[in-house]
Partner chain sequence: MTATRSLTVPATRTRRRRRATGDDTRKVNWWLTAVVAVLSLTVLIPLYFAVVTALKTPDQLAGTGFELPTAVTFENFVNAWNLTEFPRTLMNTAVIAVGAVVLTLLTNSMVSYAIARNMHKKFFKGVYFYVLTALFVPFPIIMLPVVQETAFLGIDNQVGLILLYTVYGLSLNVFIYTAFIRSIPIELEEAARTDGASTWRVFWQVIFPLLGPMNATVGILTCVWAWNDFLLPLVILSDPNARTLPLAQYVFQGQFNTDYTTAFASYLMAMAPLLLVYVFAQRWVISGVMRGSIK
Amino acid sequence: MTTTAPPSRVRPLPDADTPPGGSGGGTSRRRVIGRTPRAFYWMVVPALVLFAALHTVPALIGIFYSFTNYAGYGTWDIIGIGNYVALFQDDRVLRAYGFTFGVAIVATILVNVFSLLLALFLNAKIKFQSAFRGIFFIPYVLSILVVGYVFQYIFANSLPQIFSGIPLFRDNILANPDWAWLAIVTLTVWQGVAFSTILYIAGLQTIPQELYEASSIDGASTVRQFWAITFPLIGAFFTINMVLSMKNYLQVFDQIIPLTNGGPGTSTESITLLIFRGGFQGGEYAYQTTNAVVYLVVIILVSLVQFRILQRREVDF
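Could you show the structure of this chain alone, in the form predicted in complex with its partner chain?
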């Protein structure tokens, strides 16, 4: 054993990148490990600079502009928290938040229910298992915008003819201000289920088969097995899926463009769509940046709350 103990740890590493000076001794093991070869900095720093330049700097600029009256062109003045005050009194903004949260919550619940069920089915002993897995993952590799145009045709032309007896569908659900969101949820779920299912299947495969064998000897039903074994053991996957779904669907954008483009009126205008429109086309650059800052805070809060609640449930088990 003693001979196989890595001798390299004791001897100084003959590393060309080690900063000069003081590396000659190397009698102390701590000192050798403690020194960071300069190469590690070269690996991180350029990427870090780029990251700061293209991610952090824009974010900070955005926060700065939220205190101005910049229109996206021309001159601007600092106006303090005026934008924030106006934002909370803006019906259009509040409606966008209401719509976005509605879609995100419904879609998150539906995606997770469907994908968990589907993962259980696809993980069970069924024929053509891998072929089916392949089919259900297809939506993930397709552009949601392009698929959205196909769905638009189905909602606007096919469903009214197939369900001509149901007023909601006969009159084209996309043109209905009260129910158009349902079409957007449908498309979101259609695509979202693909990825979540794969994550859940991955989670299911971490559960040892022996647990099921033991519990079925004890006479546990399939339903009981699910609540007593499966669900608690994939708790971490459930948490991740819920948090990721919610975060993703709060940014709903690609789905709306092909289906309703925000309409009818502004009834399906999401926060992202509003920021995009107001910021680029409406001369509300600073105002919509303010919206984005508030939106950032909201998303962080939602994610944290979700983590806390869901992880507490994990711990309870």
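Same protein, the form predicted alone this time rather than the form predicted in complex with its partner chain?
A single chain, with no partners or molecules, comes next.
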């Protein structure tokens, strides 16, 4: 046997802004909205509309076209998940994934190692500290295409003459299908170290000097201080640098165009280059749109996994 309790009549608590005997929460909410500066809406609403028009709407249109056979011109029909099934059976796409992830992983590791070492140097008490910081930041503001053609000349002409005794560099490394990726990684690291260094310097400057002074009194060496104090306390900056680096290098494109243009053959063809070529030059608009949709999901998953793993080792102080 069950009994039904009479409905309780709970009187809502009066709003803090509601005057005694006032009409209730509606009036309070109107007052809160009325206090919001209009400049807030003038700044936020246009940005939101532009974001939706230039980012969200094209993304949704792209997802729609991934279920069609649209070639970029003419008529088209809806074909369901046919593009997605074909994508996972395409050897060229799988090779591009392998090349892209290889370059991204190697470049991410090297960029973070070099930038952390450089940040430690630039954060030390050295002469001309500001000048050095400015010099090492220059690669980040240069056009990667312009620098890429300079590197292309160096790899194709200068290195074969300078290192004529080394088999790897005796011939043009850019024409070697097994080692051309090394040139792309070199350019990527050279250009990417600057930005990561700035983030690491920002992290190093948040560490209290009292911790180093106390550890020095206890006899801790410089290496011990780095692993026990410095590296744990810049954990958040290490996480964001790793995630941003991996995300950016999974979209490697500008470095490949001036150096190898995807060659020799398709040995240095990245996912983004494949999408560009097939979608805009090869009449595979819907198919490569499918590739782009899948790749978007892959990048999001990789970033989430990185955050999940790396944030566990962050230390607060």
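Note that the rigid core is defined as the largest set of C-alphas that superpose within 1.5 Å between two forms. These numbers come from a predicted model, not from an experiment. Residue numbers count along the first chain shown, from 1.
Core-aligned CA deviation for Val44 between these two forms: 2 Å or greater.
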